[in-house]
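The data below hold one chain only, encoded as structure tokens and taken in the form predicted alone.
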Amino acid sequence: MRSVCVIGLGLIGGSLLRAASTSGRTAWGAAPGDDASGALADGFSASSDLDEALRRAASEDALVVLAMPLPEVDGVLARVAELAPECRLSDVVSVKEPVARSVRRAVPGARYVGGHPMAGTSSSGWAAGSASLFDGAAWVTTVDERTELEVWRDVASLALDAGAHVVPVSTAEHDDAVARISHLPHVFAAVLAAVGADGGPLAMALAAGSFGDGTRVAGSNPELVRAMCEGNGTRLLSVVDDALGRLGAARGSLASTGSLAATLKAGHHGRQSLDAARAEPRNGVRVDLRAPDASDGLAAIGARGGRITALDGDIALGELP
């Protein structure tokens, strides 16, 4: 198994260092301050010295994984360019196009495959992490024109060892999808929480499951959420327009006829679509990573809602709904 260097040891990076170590990999991390101290205190290989971690990664041909908020990526890539310019490189940042652009600009020799585990909590920092955070989660691995499938296999293998299943998609498809199912929910949660709080102490005393579930992610660090959402701002803007159109239609119907039937039926159908997708039987599929069209085959699996569940040498084994 390839060794792993995790840069950033908050919730996601810290969980990845734990999971990689638990799987039997040689793994180490770097982060400033309390996160590195916490990892060391818990018996993991960690340091506040980024340069030292990257030098080791270069000498061991390790997979370097960036696990910090988007605004911090460029600064770390500057050190990668200096100390490990041809490394195998991935990330766990929640938006992919800005990271890919930064990598191409700052470290053109890096062998980069983007990643995004669809897992997390509203807490942050090393202490919030867990080796089991990724169990059963979808882990995006980007497949684009420049993707080296040897490195893609390294990233996919790490994700599988961490307990996730792998969803191979293009960078653009990922950012389109997460604008709808991740970034917009964060914006809605913030709005819902603010509207509820404006109701005063009685509203807060009566708040139950629907309000708690709908506002859970509003408890996340707002600066981290801001970086995530603004990093995908163009796509999010389009999705917000879609949502505002639906809210406007609901308001118009409520004002004119007193009915919310169309809005609620559409939402009910949307939720049923999620439940059906999760319960749908799946058929096995194989992709030979040595084939000339392997990248296209992988991307097609992800685009159809499929996933990779195992690697057998150069064969990726997956499932399609």
The other form holds:
2 protein chains.
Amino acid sequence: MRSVCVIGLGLIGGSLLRAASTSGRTAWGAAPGDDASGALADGFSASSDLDEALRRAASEDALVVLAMPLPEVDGVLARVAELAPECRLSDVVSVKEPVARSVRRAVPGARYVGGHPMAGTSSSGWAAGSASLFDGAAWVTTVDERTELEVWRDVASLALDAGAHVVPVSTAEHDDAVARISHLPHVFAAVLAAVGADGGPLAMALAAGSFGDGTRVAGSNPELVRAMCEGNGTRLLSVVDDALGRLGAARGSLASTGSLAATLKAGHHGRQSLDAARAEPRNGVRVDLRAPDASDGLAAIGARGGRITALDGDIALGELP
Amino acid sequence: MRSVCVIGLGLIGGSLLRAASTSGRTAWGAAPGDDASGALADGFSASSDLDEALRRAASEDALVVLAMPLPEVDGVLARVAELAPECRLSDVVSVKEPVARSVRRAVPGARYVGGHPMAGTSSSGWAAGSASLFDGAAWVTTVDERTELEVWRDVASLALDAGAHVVPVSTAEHDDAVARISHLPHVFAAVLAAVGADGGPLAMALAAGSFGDGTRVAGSNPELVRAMCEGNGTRLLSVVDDALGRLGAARGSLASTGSLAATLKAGHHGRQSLDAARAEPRNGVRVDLRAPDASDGLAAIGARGGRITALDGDIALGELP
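Now the other one: the form predicted in complex with another copy of the chain, given that the block above is the form predicted alone.
Zooming out: every chain and molecule, the one shown earlier first.
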């Protein structure tokens, strides 16, 4: 099992250091301040010395995983370029194209495969993490033309060890999908929370399930949410326009005929798609990573809603809906 | 304890029949088809004979509670007008002005106090109900100029027996508040679910907490949601416009400067208002129901985010933030 060097020990990086260590890997982390001291106090290998962590990664050919908000990625990549310029590199940042672009520019020799575990809570920091955070979660791994499947396998293996299943997708498809199912929900939660609170203390006293659920993620650290959403700004803008179109249509129908039938029917149908995706029986699939079209085969599995659930040597085993 | 006649035995009416019976009241219900037979099979007093249930209510001076979707209220009120024209009357419909208007028109002699328990699940029908559905929930009771406080006390007492706390408010304030914290969340969930599902199987496979929470209520029966939202159409329209304005502002800011700071900050602040309302320590308050300004006193408690938690003879005891 390949060693792992986690840079950034907040909720996601801290959970990854725990999960990697628990699975028996050699794993160490670096982070500024409280996160590193928290990890150390809990018995993990951690320090605030980024350079030392990267030097060790270079000498042990470890997989380096970047686990900081997008605005901090470029600063860390500058150190990677100097100390581990040809390392195996991944990340857990929630948007993939901006990270891939930064890596190409700053560390062109890095063997990079993007990652994004679809897990989290509304808390942040080392103390909020847990080795089981990724249990049952989808862990996106990017597969593009230039992807080295040997490194893809390193990343997939780490994700599987952490309890996740692996969803291989192209960078562009990932960023479009998360604009819809992660970034727009954060924008909607914020708008809903603000309109609700405008109703004053009575509205807050009456708020129950639908408002509580619909605004839950507005409780997250707004600076982290901002970094995530703004990092995917171009794609998010197009999805916000879709949402404005649908909300405007609901408004028009309510004003003219008093009906919300079309809006509510489409929403119910959409929610049923989610339930169906979660419940669907799955058919086995396998990809030989040595085959010339292996990258395309992996990306097609993700695009169809499938997943990789195990690795057996050079064979990736998975499921399709 | 006053006897209770529940008309409609779906999720809410069925839970109320259970809760009223469990608290030791004489309680019976009427509903069409499966809901009545389900209630009977579970050992409750229920039938499909609406007229008989209303005749008994008139002869025993029971509190009649209407528990059907808004579009069915007028049909039932026509029977109430004939068989129990001066009854004590309440309801659990999620919008209050349309019900109050129908009652004034169809049963002008009824002693009506509107009600709305803020509880539910995404399921419906007798089988989905439970005697504990209202535990810890807010139960709105309308207090307006013409409200008879003797009947208000009947309704409040029933709500308290069912495990809820009572929020007295004016009809208009209720309908504005629920447009914000219940009906808009349903519209938002529908729009979000539709935009997400447009992302295809990959988007559904990656959907996790934020999308799942934000679309949960889109899983509810869309016909019931439609009746609820459309019944409050005028107020909902104005709240949808607020939301369109905020979402449009987010869109403009994202397009021009790339920033979502203002949107996310306002949303975080709104969500903190909800958390504060739930956590706030409360100060005792009491209202003498015989006092000439008792109605105003009750409505002021609701408007300030307060609640009634007990009745002691003619004294209503409660809490204010």
